[in-house]
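Shown here is one chain on its own, the form predicted alone, set out as C-alpha cells.
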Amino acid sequence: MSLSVSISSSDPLSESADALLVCVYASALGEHPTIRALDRTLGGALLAHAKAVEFEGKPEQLLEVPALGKFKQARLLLLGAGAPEDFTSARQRSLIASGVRAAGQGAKSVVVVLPSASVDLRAIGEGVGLGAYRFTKYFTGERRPKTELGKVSVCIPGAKPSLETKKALALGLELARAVGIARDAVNEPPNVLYPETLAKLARQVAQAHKFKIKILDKRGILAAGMNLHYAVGQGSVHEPRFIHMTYAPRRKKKKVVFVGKGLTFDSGGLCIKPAAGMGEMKSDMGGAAAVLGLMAAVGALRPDVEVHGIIGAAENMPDAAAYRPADVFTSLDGKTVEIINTDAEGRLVLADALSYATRLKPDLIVDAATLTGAALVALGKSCSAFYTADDQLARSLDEAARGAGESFWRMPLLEDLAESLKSDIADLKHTGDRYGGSITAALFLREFVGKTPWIHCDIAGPVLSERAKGVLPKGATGHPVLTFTRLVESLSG
C-alpha cells in the first residue's frame, strides 16, 4: 500500500480512522479547538486525565487516550509541540514524524490535527513520510506487519486549504520518498545490495526521472584510469561500479556535483576489521545512499541547477587478489599513492571520483562519506563534520542542515597535519599519523579537487541510528539526503 497525504477542511471528529492525532501547544491545552470538543464528547475527563498525568504538551510529549468508542477514530493521541515561537520547521517535521510512527503502529489510516495555521506544509508532508517509513522487506510469518499505514488526513485549525498548501503537502512527502531511497539502500543486507545492484537500483532512479546515467564496471573503471578506485574492489567477487547520473535543466544557474561513497560492505581488507560490529559495515555505502536519494529530490523538485550524482561502488575483502599495505597505485589525476592500511579504502575511491568531477567543471563538489572513526569520536553518533575552505559555502550548509533538521560541524583543515601524508616512495600516503584522523581523509581528499569549491561532509555518526526518535527510525536515518536537498535550493536562489 502506497501512502498518501491530504489536507482536510471538514471536522477531524467526522473523519473516519484508525487513530486521531491532535498536535497541541505547551500549556494551551484547553485552547485547541478540537481538544475541547473532544472534552465535551468524553464529558471532560480528557482534560482531567490531562491534568493527572502532568501532560503540558512539552515537545513529543504523548499521552494515548482510549477513544471508548465516543467518535469516529478507534484510538486518541494527544502531542506536545512546545511553546509556538519554538514551533521552527525543522521541529514541525520531527513532531510530526514521531507522532505518524507512534499513531501508525496498527493503522491503515490516521487523523493529524496540526496545533495551529501557522504551519511550513512541505515539513509537515516530510513528516509524514518519514515518521511512515518502515523496512520489513525479510520479516515473514508473524513477524511480517498485519497493516500497513496508507492514509494520513492532515487539519489545520481554522484554515482553509489552497493549491499551493496542498502543493507544499505532496512535495514534502515526495522528498520523504526520496530519503526513504537511501534509508532502503542502508538497510538492505550485503548479500543483496553490491556494487552491480547498487548500480541497477541507480539505474531505476535515472529512468524514474528521466535522467542520463553512465555506469562502467570493472574493465571501464580500470580503462578510466581509475586505479585507487579498482584496486579497493579487486578483492570481492562483486565487481566495482562508476556510476555517474545527470540532472540537466534547460536553463541553468549553477552546477553541482555531489560525490558518494559507495562501499557496499567493508571488511578492511587485507587489514581485516574485528568481528565485533562488522555488521554495521553494510552501512559503509552510506554517502552513495545519500547521493540516490538527493537525486530522487532532485527529480522531484526540478531546480535551476545542474546536478550530477557520482558514485564510486565497491565491496572491500580479504581475497588472494586483494590490494596490500605498501602497493603504490597512479590515481586518475596522475599523482601516485602509497597504500598504507587496506582499511581506509574509501578515500581511496573517493580520490578518483572527485578528479572525474572536477572534469565537469562544476561550480561546487559535495562528497559525502562515512569515512572515519574519528569524526565518530570528535561529534558522536548525531552530527556529521564537515570541511571546506570557504567560508561562504560553509555558511550555505550551516544554513541548509539548520532547514533539514539534520546536524553538521565545520571542522578545520589544519595544514600541520599534511605533512603526515607524505611518502618516502610516491606522491603521497593515503592515510597520516594517528591523532586528527578524520582531518587528514579530508586533507587526502584534497589533493583531488583542484582549485574547485569543494566540501567534504564525513557522515560516519548519522547514517545509522540506534533507536527511533523524531524523524529518525531505527537502523538507516537517510541523513543528509533533505540538507543537500535545500543546499541545491539555495544555489537555485
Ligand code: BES
The other form holds:
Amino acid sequence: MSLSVSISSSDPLSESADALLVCVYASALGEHPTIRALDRTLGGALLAHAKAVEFEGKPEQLLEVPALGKFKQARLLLLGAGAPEDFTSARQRSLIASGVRAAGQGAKSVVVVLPSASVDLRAIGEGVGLGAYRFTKYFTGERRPKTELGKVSVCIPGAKPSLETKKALALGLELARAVGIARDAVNEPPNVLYPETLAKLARQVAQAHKFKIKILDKRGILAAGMNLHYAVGQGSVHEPRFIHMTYAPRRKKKKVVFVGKGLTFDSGGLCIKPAAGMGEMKSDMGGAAAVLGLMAAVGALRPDVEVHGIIGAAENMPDAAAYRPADVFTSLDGKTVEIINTDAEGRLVLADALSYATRLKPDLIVDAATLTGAALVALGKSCSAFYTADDQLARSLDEAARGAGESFWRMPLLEDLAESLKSDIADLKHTGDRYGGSITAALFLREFVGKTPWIHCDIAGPVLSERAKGVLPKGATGHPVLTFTRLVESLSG
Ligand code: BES
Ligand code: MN
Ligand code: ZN
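Pass me the form predicted together with the ligand as well; I've looked at the form predicted alone already.
Every chain and every other molecule in the complex is listed next, the one we just looked at coming first.
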C-alpha cells in the first residue's frame, strides 16, 4: 500500500481516522478552533491537562491525550508549532514529519490539523512523506509491522484549498518519495545491493520517468579508459558498474551533471578498516543514492534544465586481485595516479566519473560522496562539507540547502595542501596530508574537472542518522536529495 495525502478545510473532527494530530502555535492553545472543540467535548479537561503538564506549544513539544472513545479518532495528539514568525518552511517540514512519525505509529489513517492556513504546502507534503518513511522489509513474524500508514488528511482552517495548494502538497509528497528511494538504497544491505543491483535500481528509476540510461559493466569501464574506477572494483566478485542517466527537456536553460560515489561496500580493501563500525560502510553509496533520488525528483518536477545523473559503482574488497598501495594507474583524462592507501577509493572512482562529466560540457557539475572521515571530524555528523571555487555557486548551494532544511558548510580549497598530492613517480598521489583530509580529497578531485564550474559535497556524516528526529529517521536519511532538487530548480530560474 502506498501513502496518499489529501487536503481540505472541512471540520477535522468529522473525519474518522486512527489518529488526530493537532499542530498549534505557542501560547495559542485557547484560540485554536480544533483544540477548543476537543476541550468542549472533554468538559474542559483538555486545556486543564495541557496546563498541568506545561504543554505550551513549544516547537516539537508533543502531548498525547486519551481520547476516551469520545471522538471519531482513536488517538489524540497535540504538537507544538512554536511561534508563528519562526514557522519557516524547514520548521514546518520537520514538525509535520515528527508529528506523522508519532501519530502514524500503529495507524492506517491520520488527520493532521495545521496551525494556520499560511503554510508552505510543499514543505508539508514533504514532511508527511518523510515522517511516514519506514524500512521494514527484513522484519518477519512478531517484528513485522501490523499496520501501514496509507492515508493522511491535512486540514487547514478557512477557505477551501485552491488547486495550486493541492498541487504543492502532492508535489511535496512526490519529492519525499524521491528521498525515500535514496533512503531505501542506503538501508539495503550490501549483499543485496551491489553494483549490478544498484544499476538495476537506476534502470527502474530511468524507466519510471522515461530517462535515457547507459550502463557500463566491468569490461565497458576498462574499454572506456576508466582505469581508476576499474582498479577500485577489481578485488570484488561483485563487478563494478558505471551508470549514466539523462533527463533532457525539449527546451533547456542549463545543463547540470550530478555525480555520485557508489561504493556499495567499502571494506578499505587491502588497507582494511577496523572491524568496529565497518558495517556502516554499506552507506558508502550515499552519494549514488542521492543521485538516484534527485533523478526521481527531476522526473516529478520536469524542469527546463537538462540533468544528468552519473554513478560510479564498485565494491572495495581485499583479494588476490585487489589493487594495492604503490600501484600506478592512468585516469580517463590521462593523468597517472600513484595509489597510497586503498581505503581512499572514493576519489578514484569519482575522478574518472568527473572527467566523463566534463566531456558532457555542462554549465555545472555537482558531486556527492561519503568521501572522508575527516569531514565528520570537521563538521560533525549532521552537516555536509562543500567546496567550490565560485562564490556565486556557493551562495546558490547555501540557499538551496536552507530551503531544503539540510545542513551544509563551505570549506576552503587551500592551495597550500595541494603540494602533498605530488608523487615521486606519477603525476599525482591520491592521498595527501592526514590533516585537512577532506580538503586534500577535494583538491585531488579538482584535478579532474578542468574549468567546468563545480561543487563537491562530502556527505560522509549526514547520510546516516543515529536517531529519528524531525524529517530524519534512524538510519539512512536521503540527504542531500532535497538540496540538490532545489539547486536544479534555481538553475531553471
Ligand atoms: N568511505 C570512507 C569515508 C567515510 C568514513 C565515510 C567514515 C563515512 C564514515 C572513505 O572511503 C575512506 O575510507 N576515507 C579515508 C581516506 C584516507 C584513507 C585518506 C578516511 O577518511 O579515513
Ligand atoms: Mn574507503
Ligand atoms: Zn569509501
